[in-house]
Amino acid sequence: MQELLSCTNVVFHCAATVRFNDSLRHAVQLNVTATQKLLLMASQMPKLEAFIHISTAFSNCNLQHIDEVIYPCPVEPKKIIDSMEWLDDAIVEEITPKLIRDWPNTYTYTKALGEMVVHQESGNLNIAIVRPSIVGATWQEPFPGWVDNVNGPSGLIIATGKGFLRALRGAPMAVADLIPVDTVVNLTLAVGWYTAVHRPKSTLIYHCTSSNFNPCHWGKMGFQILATCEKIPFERAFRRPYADFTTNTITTQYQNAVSHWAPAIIYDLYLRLTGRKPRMTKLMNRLLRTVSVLEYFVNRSWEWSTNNTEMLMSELSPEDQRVFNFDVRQLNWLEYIENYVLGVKKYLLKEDMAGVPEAKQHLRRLRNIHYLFNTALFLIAWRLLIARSQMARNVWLFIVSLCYKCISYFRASSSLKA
């Protein structure tokens, strides 16, 4: 330990539980407590040149638009994080949602009390706080769409392109403030880099999005990604690949029922007839949950200003621009897009592209059993309907004998013709 401290230069303390709806007290205990203790260590680092934080660009997103400064919360963290070591589970449960307020969830909270520790316990530390948006795949590096997790979008694309996720409650127009996550790394390095040579006078904040300089709209995401899983799909998919959104309550309900809840039933019925397991209600129940949880995000849209950002890129040299390239302006949506579901892919099932051709036949398979279904559904609904309107009895007449006439109009100018 004495060795870290005695030699540690710059520290980027990005640690954090990033789960939405994770409890309170975990939550103030990995993003506000271990900020206070590791802005302690830092205080013993002789030779620290640079204490770089990761916070999040929604660590405000009770408020429409967002400055490069740090808002002042409701209450101190300090008596957040006393409050925690003696309180017990169940009061602390109560009590969360007159604390959050109107932040959304526990960690967006948490990140905003983590920024005021770091604003208030930083000493003679030279700080600067770095904001990124929502996190996904790389761009550039390693290589285009590498990923490591299923958290956030990554997690919205398996479920889609598994055919489970058939509805979203979200507005498509929406900016979908994604970020690739090599383009974070390398506006942190640059920060790292010019905080301990620049040494500025106040603690720097860095918003890392893309809105400002390059926006997608969520609608333009799910379209590519249903445009990208009907070309090299999925493997094993549950249903053909389809998600649409949806723009109030009751629609959503309506889908949920429909699209989610009812094949899942059938699907464990026919799994119990069968003597295997159920499991399919309970991945639904768990999926829906998740899809509430990000449903805030999914519904809005927010403005951060960026003159830090910007500074920042101005002071690179053209070399250093290059490697540690952060400007998103040069991004095609499209293409990182389609990266981004294939990595994912290669992420979840550890295949190559040999799987491919299985995966587009069992697609045919889904998509002629959807066919099938809605065939069988909708004479099943019409011939209920026969049976209990004269009036569709009537039309069904006319129709039958429409095509007769037809096919015997047909027939008697064949015969004419030889």
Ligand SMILES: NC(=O)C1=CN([C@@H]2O[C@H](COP(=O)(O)OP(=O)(O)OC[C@H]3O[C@@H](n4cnc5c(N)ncnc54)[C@H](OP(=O)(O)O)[C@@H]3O)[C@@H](O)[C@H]2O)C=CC1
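This one's a predicted model, so the numbers in the text were calculated from it and none came from an experiment. What we label the rigid core is the largest C-alpha set whose atoms superpose within 1.5 Å from one form to the other. Numbering follows the first chain given and starts at 1. Compared with the form predicted together with the ligand:
- Fitting the two forms on the rigid core leaves the C-alpha of Cys403 displaced by at least 2 angstroms between these two forms.
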Second form
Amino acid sequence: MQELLSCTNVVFHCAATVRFNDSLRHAVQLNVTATQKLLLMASQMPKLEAFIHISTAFSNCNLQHIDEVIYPCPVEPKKIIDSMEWLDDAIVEEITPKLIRDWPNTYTYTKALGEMVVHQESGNLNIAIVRPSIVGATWQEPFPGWVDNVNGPSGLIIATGKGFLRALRGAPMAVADLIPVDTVVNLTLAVGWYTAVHRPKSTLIYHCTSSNFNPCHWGKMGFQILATCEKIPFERAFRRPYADFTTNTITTQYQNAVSHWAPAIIYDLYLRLTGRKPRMTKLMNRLLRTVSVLEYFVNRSWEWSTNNTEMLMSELSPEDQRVFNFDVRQLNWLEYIENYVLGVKKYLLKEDMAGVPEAKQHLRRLRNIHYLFNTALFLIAWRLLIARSQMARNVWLFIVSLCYKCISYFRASSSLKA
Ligand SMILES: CCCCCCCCCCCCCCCCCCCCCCCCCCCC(=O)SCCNC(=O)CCNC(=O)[C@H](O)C(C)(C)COP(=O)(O)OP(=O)(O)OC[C@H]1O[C@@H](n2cnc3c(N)ncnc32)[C@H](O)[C@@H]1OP(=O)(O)O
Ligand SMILES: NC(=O)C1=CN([C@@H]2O[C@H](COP(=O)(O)OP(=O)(O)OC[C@H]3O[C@@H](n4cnc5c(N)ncnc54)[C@H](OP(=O)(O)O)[C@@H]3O)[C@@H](O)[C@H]2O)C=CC1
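Alt. form predicted together with the ligand, vs. the form predicted on its own above:
Next comes the full complex, this chain leading.
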């Protein structure tokens, strides 16, 4: 502690819980109380030049247009921190929806409280806040497509590529505000420099977002994920990668029943029959739970103003602009998403490119099973229909006699030619 207090020049405060379903108590402890404690610690650092707090562009996702300002919270963070000390878990759980109001989860709510704490307790510290949007794989550094966790889209890319996720409630034309992690790092370092050297009079907030500079939509992103998974498939897929966005509750429930639950139940039945432990329904349950907490962000678009980020870009020398590049106008989304999917394959699934031919072969087998299954299903349904309906029998007789006539006609005409 003594060494940290006496030697630290710059604090980059990234630690947080990013789980959307964390209990309010735990989220407050990590994202609010810890911020307060770190600010206190920072105030005892004589050599400190700058304190950079990492928040999220979604800390005010209850608003549609978000400026580079701190918005007041309905309940003072100090009151929330105090109440967490004496309320028991059951009561905290009960009042959580009332406290978080129109925030979608405890994560975004406590990140907003964290910003408020930074604003109120900054004292004489030289502070800035960086708000990244949805952090994705690297764009350039150390190499394209590097990723090390399943947060944000990465987990759903796996689920799509392996054929588990077939439908997602989302708006294809909504803006997918993704930002590569190396861009976030570059901007954060540049903010550290600017805050320490220029010492702005007030706390500056920097939106580390892409939509203002180079917008991409979920439809385009989903399309490119599927195209890449087709070209370079993941190994041992459950089904062929295919997915679509659904737009209302009925189609979502239909897709969940037909495309998610039914195959999982059938597969588990097959595992049971072959003496193995069923696991697919459990996995599907977990996937659909994850989808349900993420889909809020795939159904809406936000606008973030980026004046401070643009100002920072113009303050950097041409050489620094190159080294600490955070200008996403140069980003080619299709190339980036392809590299992202390949990064997921390589760094998260630990799959080798040497396995691609076998993965393609596996997809072909799955396609044949799919055709076979659909044909069998159609024949069974048709047989049942014929057994029960006179009209279906008539249609069937008509088709058979038509086929018979066609065959006779072609036979007759070919024997005439001969
Ligand atoms: C025009 C028409 C064109 C049509 C074209 C065709 C369209 C095709 C469509 C194709 C669709 C393709 C898919 C597109 C991808 C869309 C992705 C959208 C994602 C949007 C994300 C937005 C996030 C924005 C947030 C704001 C940014 C931030 O500030 S925060 C950082 C983000 N935080 C997170 O992502 C955390 C999320 N995780 C959680 O909250 C929790 O983990 C959980 C609620 C998901 C689960 O919690 P639980 O307590 O149940 O369990 P836990 O122990 O935590 O985990 C259990 C297992 O689940 C795994 N896990 C965790 N997170 C994810 C995840 N994101 N995806 C998948 N799996 C996940 C975790 O590793 C655990 O696994 P095991 O260890 O194996 O048990
Ligand atoms: N991922 C995203 O899409 C976005 C993330 N952010 C923000 O970026 C920051 C980093 O997030 P991200 O990298 O995604 O999340 P991770 O969960 O990967 O990283 C969180 C970090 O916090 C540390 N941490 C968690 N709890 C504690 C604790 N009690 N004490 C000390 N350290 C702790 C973890 O340490 P350890 O590894 O040791 O557990 C880890 O290094 C967060 O502030 C998040 O809000 C903002 C916008 C988007």
